[in-house]
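Only one chain is given next, in structure tokens, and it is the form predicted on its own.
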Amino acid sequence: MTHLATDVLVVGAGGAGMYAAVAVAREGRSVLLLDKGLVGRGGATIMAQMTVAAAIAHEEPDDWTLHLEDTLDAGRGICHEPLSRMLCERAPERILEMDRWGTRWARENGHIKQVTAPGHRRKRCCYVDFLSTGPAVAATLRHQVSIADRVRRVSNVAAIEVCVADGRVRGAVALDLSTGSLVTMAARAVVLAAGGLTKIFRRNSASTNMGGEAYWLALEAGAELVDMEFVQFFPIAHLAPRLVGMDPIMWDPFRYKLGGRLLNGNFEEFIHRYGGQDEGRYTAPRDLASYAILKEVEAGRGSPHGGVYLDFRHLPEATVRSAFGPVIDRLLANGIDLTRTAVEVAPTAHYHMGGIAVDERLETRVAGLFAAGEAVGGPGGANRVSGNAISEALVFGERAGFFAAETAAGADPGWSPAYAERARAELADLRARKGSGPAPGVVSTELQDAMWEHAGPFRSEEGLERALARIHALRRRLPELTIAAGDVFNLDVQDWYELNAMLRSAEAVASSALRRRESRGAHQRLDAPQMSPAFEKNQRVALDHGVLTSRWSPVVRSGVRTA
């Protein structure tokens, strides 16, 4: 068994994880940057093609306090306000640091260009271009990681357990996917930056490694999760024709800017049937648009692939090309001519506002265990405002790395080989199985279907109870699943661990949604359509002897400036 030692272990090497690693290294501590894929090539950041919110005031007068007000407004009263403040106050520092590192933010008249985005009262959203904001951010961070002497990068290794003894993190156990062997890692602090959980839904805009592993690792280690019911569903994600190498949620700004028409399968506008006024304005709220689309599909008036049409054909070709710029050519390469073809769109799981419960140091209730990026729960409350996702990755990544390095400076790793015994026994059991059931990947698809049907954009008590019953039934099948023979790149073994994380995360989402008997932000209950003051509180989830438990806690209001 391979054994490694480091001051700080960072699990997940997307935008948040890479920034955390850089922050640890510049505090003079060693860091192990771990990813189950290729370091710097996975996660959500690299997929993003839109904007990054930061009150740098290059385009017009702005201030982080105004950004904070917009963030809290979108959060519907349940944001963890010190985290929201940290995000808005420190986002300008991160954008300008990325600029010094070589991120080529779009410029105009000598300054970084900023635009408005839904939910913001100022032009505060930066971008690189229509297609490359996320990839450019990821490339900048990959370079910074590559030149940091104290960062060791480890790809194709999946963390399967965070080791805790006497209430403090001691390291982790991981699976080397290339050999099938276990790797133990002693660490004085651990940062979980492995993203969100939107892969648990059949329709999602996530990369393939967003199955809730960070949440599963945190729960098993003794940390709490918070507000797991709040999943953001994007109403007009791309559905068809096939789109390769482009963000499926790219259509929103173009619809608002140009007046893209939403049409059902009969090529009729339909938002007005559900209380909206979209015709000629194209500004229907996201929750209303999602509801209307799903109802049209339910009524048999959907497009061929189960969505609706987004149509720009009523606009002159010159107008479309001037607004879309190079996107037009990328679309044409995908066989999509917007002047001749309406595309199909539908709601999709896009982002998770809930996550690991942390304090103002990004630390969980387990000493030495931190979280960063989308794995963090709380700053967005009930609904993240547009443009804050990459900002969260940058800000929380840097802060988690800084505080983890600070903790590591005074901590004793105290590693013992005994910490790996449970993981070793579990892996041996998996390899010895002669299961009669399906492969883990098949069951993952069953889970995704159940979550989409019963715990998706619009929920009810009956549907959520069905989702939980299905989740529990699937969990009971874990011991009988078939695992293929062999060690090297055994995808069944990898899928089994991922399925375990997906099931636990799905259970946290569905059970939390069942207990929140109201509609607030991204959590919409058809049987409780109003927002209730009685539920202006946070819901926390933990593991107690293998059973999920929950409790309500008061909202954490404004805190003092963090160090």
The other form holds:
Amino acid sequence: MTHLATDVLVVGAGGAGMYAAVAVAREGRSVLLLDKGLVGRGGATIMAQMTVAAAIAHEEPDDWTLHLEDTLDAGRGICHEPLSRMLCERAPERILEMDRWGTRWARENGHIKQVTAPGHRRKRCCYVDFLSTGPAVAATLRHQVSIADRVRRVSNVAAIEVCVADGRVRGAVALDLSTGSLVTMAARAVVLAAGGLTKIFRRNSASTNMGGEAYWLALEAGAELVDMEFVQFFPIAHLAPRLVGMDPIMWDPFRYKLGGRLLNGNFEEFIHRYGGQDEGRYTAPRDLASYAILKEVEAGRGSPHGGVYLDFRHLPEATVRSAFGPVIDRLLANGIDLTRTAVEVAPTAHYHMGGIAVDERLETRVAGLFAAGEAVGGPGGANRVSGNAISEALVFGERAGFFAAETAAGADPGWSPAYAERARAELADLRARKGSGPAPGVVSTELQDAMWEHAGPFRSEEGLERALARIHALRRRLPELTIAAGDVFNLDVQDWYELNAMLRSAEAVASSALRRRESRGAHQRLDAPQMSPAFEKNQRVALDHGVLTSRWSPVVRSGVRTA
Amino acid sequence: MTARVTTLSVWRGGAEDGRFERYEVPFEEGMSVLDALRWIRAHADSSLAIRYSCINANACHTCMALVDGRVEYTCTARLTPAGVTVAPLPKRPVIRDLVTDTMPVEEKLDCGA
Ligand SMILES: Cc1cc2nc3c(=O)[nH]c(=O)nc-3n(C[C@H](O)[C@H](O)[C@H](O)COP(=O)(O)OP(=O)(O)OC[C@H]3O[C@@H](n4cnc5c(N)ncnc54)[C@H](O)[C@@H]3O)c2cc1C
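Switching forms now, from the form predicted on its own to the form predicted in complex with its partner chain, please provide the structure.
Then the entire complex follows, led off by the chain already shown.
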């Protein structure tokens, strides 16, 4: 079995993990940067096509305190304010550092161009043309980690356990997909930067590696998760016809700029039936749009694939082309001619506000265990404004790396092979098993269906109870699942660990949603449609001898704003 | 609508000891080769080894294979009812099935550490 030793282990090499690695190396410490996929290519960062929010004030006067106000407003009273503040205050440094590193932010008259996006009162969203923000961010950071001394990168190796002894992190165990064997890693500090969980829902914008492994690893290590009920559902994500090479949430700016009509399966406008105003403009709030769409589908008035139509056919071709030139060609390459066809759209799980509970050093309650990026819970509260997720990845990545390096400068807590014993026995058992049930991937699909039906954009006590019952039933099937033979690149083995993570993440989401008997931000309860002051608090979950427990905690305020 | 199917011939095994196997996959207009490969894993044979991450975005650029003799991203290669043959990338060591060794050498576990 391969054994590696490092000062800091970073799990996940998206925007957050790569920035963390650079920050650790800057402090003179060694880093091991691990990714389940290929470094810089496995998660959400490379898929993001829109914008990054930072109050650099290149376009117009702006200030991080305004950015913070917008962030806290969207978060509906329950943001972890010191984390929100860190995000907004430090986003400009990160954007400008990335600029020096060669990210080609769109420019105009020599300055970095910034645009508005929903939820921002100022033009503060930077981007890279055309729809290349995420790929450009990922490419810049891939280069930085490749030239940094002391950063060792490892691809296709997935962390499956963080090892903790006497209350301190000691390292981790990982699965090397290429050989099917375990790798042990001694580390003085570990940063979990393994991204979000939207894959637990049937409709999602996720990459294949977004099954919530960061949350599962943190829980099993003894850390708490917070705000797990707050999943952001995007109302008009692309559904059909099949479209490749485009961010599924791309229709937002289209609709915003051009005014697309939302029509049901009978090509009738419907938003007004639910109290919204639409008239071809993007004025209906997101939750209302999602609600109206899902209700139309439920009533049998959906489009063929179970969504509604977004229609631009009333616009002259020249208008469409002048607004989105090169994108129009990409659509045509997909066989979509907006002047002739209405596309189908539907709500989809897009981002997770909740996540690992950390303090102002991005450290969990387990000494030496840090988190960064989407894996962190708290800064967005009940809802995130657009563009804040990449800023969060960059800012928290840098901060987590910095603080992890500081911790790693202390005494070496030491490694023992015994720490890997549980994982080793579990894998041996898995490989020896003669299962009679389906492969793990099949059960993941069942879980996705249950989460979408019962714990998706609209929730109720009854539905959430059902979701939890399904989750427990699926968990009981784990021992009977069949794992294909062979060690080399055996995706069933990887899927099995991922399914464990998905089940835990799903349980955390559904049980937290059940206990929050109100509607707030992205958490919408049909049986409790109002926001209730009694719930202006955060919910934390943890594992206690294999059982998920929960407690409420007061919101952590920063004192920046009193109103 | 009548259910349509298409056929994929997919390389299984190592470079030397492999063979093509045929899979019938439900066909939908606009479907990608990657969609079909994922369908095979989910419904026919989960032991099929493939490499991909972003699924839709054509951003991760990790899903390349030889599709009807041409190097293509399987996510952008469109299927037709006529079917396709999918083989691992040429000139790359085959790890298993469609997965070849495309990892940068510094990102390997055994790169001399
Ligand atoms: C389609 C799409 C579009 C988006 N557009 C925008 C946008 O325009 N603006 C914006 O601000 N935000 C956007 N977001 C959100 C934003 O991209 C993400 O929140 C952010 O990139 C997350 O960065 P991260 O580094 O935390 O995680 P990721 O980039 O997801 O990286 C996590 C990494 O961890 C790896 N990993 C997972 N499990 C393990 C494990 N067990 N062991 C080792 N590695 C593991 C994964 O392979 C992955 O590479 C978008 C998201 C999506 C999905």
